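Just one chain is shown here, as structure tokens, and it is the form predicted alone.
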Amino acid sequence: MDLETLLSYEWGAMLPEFIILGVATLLSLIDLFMGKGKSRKPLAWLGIAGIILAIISLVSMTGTGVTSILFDTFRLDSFAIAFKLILLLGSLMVLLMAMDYEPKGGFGNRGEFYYLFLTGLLGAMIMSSSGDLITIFVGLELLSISSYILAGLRKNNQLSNESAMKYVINGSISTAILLFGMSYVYGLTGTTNLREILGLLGHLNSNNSIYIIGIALFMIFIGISFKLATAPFHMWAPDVYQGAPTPVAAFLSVVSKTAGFIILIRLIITIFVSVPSGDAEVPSFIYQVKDYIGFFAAVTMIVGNTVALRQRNVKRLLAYSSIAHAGYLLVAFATLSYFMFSAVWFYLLAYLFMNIGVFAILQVISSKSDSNDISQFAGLYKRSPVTAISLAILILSLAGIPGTAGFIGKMNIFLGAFMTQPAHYVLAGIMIATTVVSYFYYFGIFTQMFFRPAADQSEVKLPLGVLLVVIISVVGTIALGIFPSIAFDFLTTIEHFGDFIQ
């Protein structure tokens, strides 16, 4: 590649990435080079200051049109757009409570834990652009890394350490399944790129290779799943959450899943959709298999909802949660309804301000103790009343209550199931009795709250960057809830996603 074909790519298409990039690099020289008994509370605040800085960014672009660079390896389009403001508004929640984090036994180095959250981030965000095979690949493994160093930060707590090691083996497992799977594609087509893999697969018409393909949809399905803790693949997140700094624990939960349905759609939808099935009745391989999607989907649901009810450690109990929440975003994949894509990024929207705002509490209030223990929320509400009922409001979100965000993104999901032909009943009324069941263990954090007596009588004040957390928390999840519209409306100004195969 010569300098003049490298000068006319339009790069402004990655400013939010070189943004990152940047901060990234400064905050690891500044800790370099800083004294190591000095606080590194600053890098946090130029860390909040560079994620801000790329969220307008990404903003100013939108309604731009799509913009591919570097042999359409990235491209800036709505899909990207859309789902880079999830990573990087859950990114800037994520920091701001973890300028407040302050164990029993110490953090381990913060400086280190600022600037491999942000390479997390790029990760992700390479991800949500990838227009090819190979920096799909990049973009997983960027963010994989950095969490699994992430995850052990806290270098003499056993449990961080072990947490580290178990998310390693797995993750290692799951990436080479899922680099499997891709082999089998490129050596169908010949080529790593999306687009044309979409055209040539498009023209298959040898049973043999239709078998192939069905291999390498299995093995990507299954590498996916463990990135995302579908069940049968789960068995990591609980620990991995239990020993995980908590900060590290709600990055995982909302940002590394939200990162695992990107490249679900982007590997799913754009490779697949236009396979052949071989049978004239089923317009594509996608439809066909379908049915298995939702087989996968309704026992994530029923594992993660009815194991949850017997945890009483929090982080585990929550690790299930998002497990659960996991199977009901399936049911999107599973149904393929006509607004699948804004159902889905629907609910990790409002996933992102419900989930991260309880663990932004939860840190404050296991803190003194160092435990996670449900008792620890015995007497909250006569503790501090204000905390109690922004905890509660949060928790019914995640109940799928009325009047919450989670609600609607719950109700997106369950009418898509009947949007289809033929209506996916029994999906939907599994999404039913899971959330009953669901309202069990979330109940018994309500009734710790409200009920028991506490053992510690102390006001709990919530330092200024968790104060920040709970409040956008809040404010999202009810104004979500009560006027969906403000985000749908974003979505019509981006134009729609569609444009993420065109």
Second form
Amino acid sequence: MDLETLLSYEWGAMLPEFIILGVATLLSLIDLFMGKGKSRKPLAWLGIAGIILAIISLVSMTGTGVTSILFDTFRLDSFAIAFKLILLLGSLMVLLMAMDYEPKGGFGNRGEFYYLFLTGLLGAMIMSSSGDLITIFVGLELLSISSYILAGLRKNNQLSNESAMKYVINGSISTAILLFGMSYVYGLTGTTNLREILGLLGHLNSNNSIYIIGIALFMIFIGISFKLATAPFHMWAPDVYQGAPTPVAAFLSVVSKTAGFIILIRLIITIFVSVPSGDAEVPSFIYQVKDYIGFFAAVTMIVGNTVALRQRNVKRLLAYSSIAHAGYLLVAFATLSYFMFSAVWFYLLAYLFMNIGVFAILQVISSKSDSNDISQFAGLYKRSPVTAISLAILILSLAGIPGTAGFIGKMNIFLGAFMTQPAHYVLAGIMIATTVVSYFYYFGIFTQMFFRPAADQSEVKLPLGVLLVVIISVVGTIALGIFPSIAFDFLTTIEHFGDFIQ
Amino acid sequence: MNDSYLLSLLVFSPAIGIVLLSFIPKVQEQTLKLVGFLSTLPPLLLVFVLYSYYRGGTELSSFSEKLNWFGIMGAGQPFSINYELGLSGLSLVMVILTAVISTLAAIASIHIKKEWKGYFILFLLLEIGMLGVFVAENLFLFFLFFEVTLVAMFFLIGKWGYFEKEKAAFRFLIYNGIGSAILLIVIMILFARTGTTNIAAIMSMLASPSGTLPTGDISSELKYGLLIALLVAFGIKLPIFPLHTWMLHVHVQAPPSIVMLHSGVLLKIGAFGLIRFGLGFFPEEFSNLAWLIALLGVVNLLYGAFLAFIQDDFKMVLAYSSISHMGIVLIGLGSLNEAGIQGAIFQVVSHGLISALLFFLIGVIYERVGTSYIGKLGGLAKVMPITAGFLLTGALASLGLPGMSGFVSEFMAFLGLFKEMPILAAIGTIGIIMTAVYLLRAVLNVTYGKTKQYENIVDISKVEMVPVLVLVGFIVLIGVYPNVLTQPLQLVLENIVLGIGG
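Structure of the form predicted together with its partner chain, please, following the form predicted alone?
Full complex below, order starting with the chain above.
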């Protein structure tokens, strides 16, 4: 490749990534030369400024059509823009809450947190734009390795160490399985480019090859399942969430999960949708196996929601709740309806607001005692009514009560499930039944906040960063719940992901 | 005043109170009580304005409102949801009932002991939900308001109830949560199939010949399925045996003012939903299942009556009596002729008033004596003659003494059933006799019977007399001059009977 070719690329398409990369590099250098005892808060503000810049540059690119550079390994389409928006917003909020994270026993090197966090974000962003198996893998590893370190950042805390260890081992196994699945695809087609694979797999005709592609799909799906924390590959999530620093747990539950769904859609829809099914009545191979995905969705919802009932540690509870939400999202995926893209996108956006908000408040409440027991919420309404009501709104959204973003998200999924022919009554039924089960533990937090007396009467004060996060979360949750057209109109401007496989 | 916003104003007028209350400091108890009570007056005023317009000859349809809200694929396209409110004769009657009982329950709230601020905010929220349910013109809005009542009630029971309040709140939440989950499934299936949530539009689409729905047809089996789902969803609310157990706990554990609202209005949402959606959407299927509904009605009537007979807590007597009386609603609906349905609706209104009266009086007694056990009460007529007198009046109204509202409704419902299913009706009459037996046993034991040791008992106060007199006034008014109800309901009844091909 000569310089001329290199310069001919529209590098502008990568501007958000370049900004994040630049800021991460800058932060690592400043951190290196900064005095040891000095406050690292300015670094956080720098990171936040970088993310805001990236968001602005990203938004300015909407509606420009598909840009594909570097031999089609990096593509900027509506899918990439919409999902990067979630990643960036989520990271912005996590960074805001991390700024004020002061756990008992210290947080290790704060500067390290900021730039590792940004590289993780960069990995996720690359994944959402990738048009090639290699870029997907590079993005995934960048995100994963950053996350492993982030989980273990509280070096003097035993749980944090355990969490990092578990995460590394589980994560590498899943990566290996994913890679194994990808190698089958490569073996069959001889290319790593997603669009070329799409074209080549459309001509598969021997049963043997379809059999192999089935194994590939199975492996890839399992590999990604670890990232999404869907059952039965969810075991790591509660332990990792519990041990990891609270902002990291928020990052894992929102940004990392979003990234998981990004590769799930990117890979499975682009690769497997063209594979013929061998059955004249079924349009494609993926339709033949969607019931299996539905099965995983059902198991995930059931496991997540029922095991959450027994949790007293709020972080573990949120981990199981996050498993349950992954199950709901898989329902949207398994139905493969016309609404799938927008349903998944909207749900992730709603989930971002409600979940990070809850984590932010949890971080403040549990900081004094370093305990995440549910009794820490006792009497919160007496201690700080505004915080309690904010938290109540976010939890109502998690539970899917109308008037909140969480409800509209669930509604989209149901609509998709009932619109397809034949309709997915069983799957939707399980989803709604497990939602009712989830009322038990979500409203259990209400019992603590509103009905029980507080052991500690002192007022709860939210530091600036957390306050901002809570305001953004609550406003976002209510706005998307009452005026969901804000989000739907955005989808209309990008034509509902119409350019996904162009 | 612009007529076209009258309904929105009506539904959301309690919100003014919520805003005002949130600015009043917690310690100013008198102001909080006063503002809380005054905030229930605007809706009351507005329903009477509506009613007087209606009596003055204004068409009910002229109060309809419609605004574009949002759409999954952009507003105005299929799968969009509008903000629509409207009024029919039935909903007019229901909103009057709601507004009247809400104001009276606000007066009854003088017995609440703590945290007035939170109490009245939730109380007003509950009122918004109840009013909204009855005037919602589309299923989405209906569900939204329905869930508002669910959340508000959970807190009102769990925080301000008696000893086992939390348990009762959770029972309420889970049972009704399951009910609303099933309702949501029905709503989403209808939405997915018809592309709209407008009730009138769905009604006409379902009535039109098959093959005309935009996205797939609704098979006859599915229609039966949906109707049975509705029966279960609203059956939990109503409550129909054996889905009633939660309601007993609520009636015993919730504070009297909330029980007034619960048994006076909230239970009626079940009947309202069955009439509006069950009969409205699926008239043909409904008439084929009429025998089942009538049978369930008789079972409810007898089961409630027999169990009420053996209770030793007055509240439990009244709770079982509610179950029994809801049986009469089902009997009326199951008979499927004009008289029967009219009887059912009359019973809905009449029982709303009577049960509010009885629960209020038992609250007054509990406040003074500290118990509602029949065995521990006796000879109250000596110390509280006025209360005892009204208690007897309420009981007589409830057992259907001619000249009171209970008589009209029972008479009409049974008239309807005797025409269609005489044997079933004959069995049902045993329930009527039982009603007289258990109510007189309970009331006479309490008011006469052996006088117990009471200390410092004063009779009902002037403030407490207001709700009692108003309720008795309405009960007698409907009993003597049923035309106040028949007139607005006439058109609704004609439409229903037309729908079932009668």
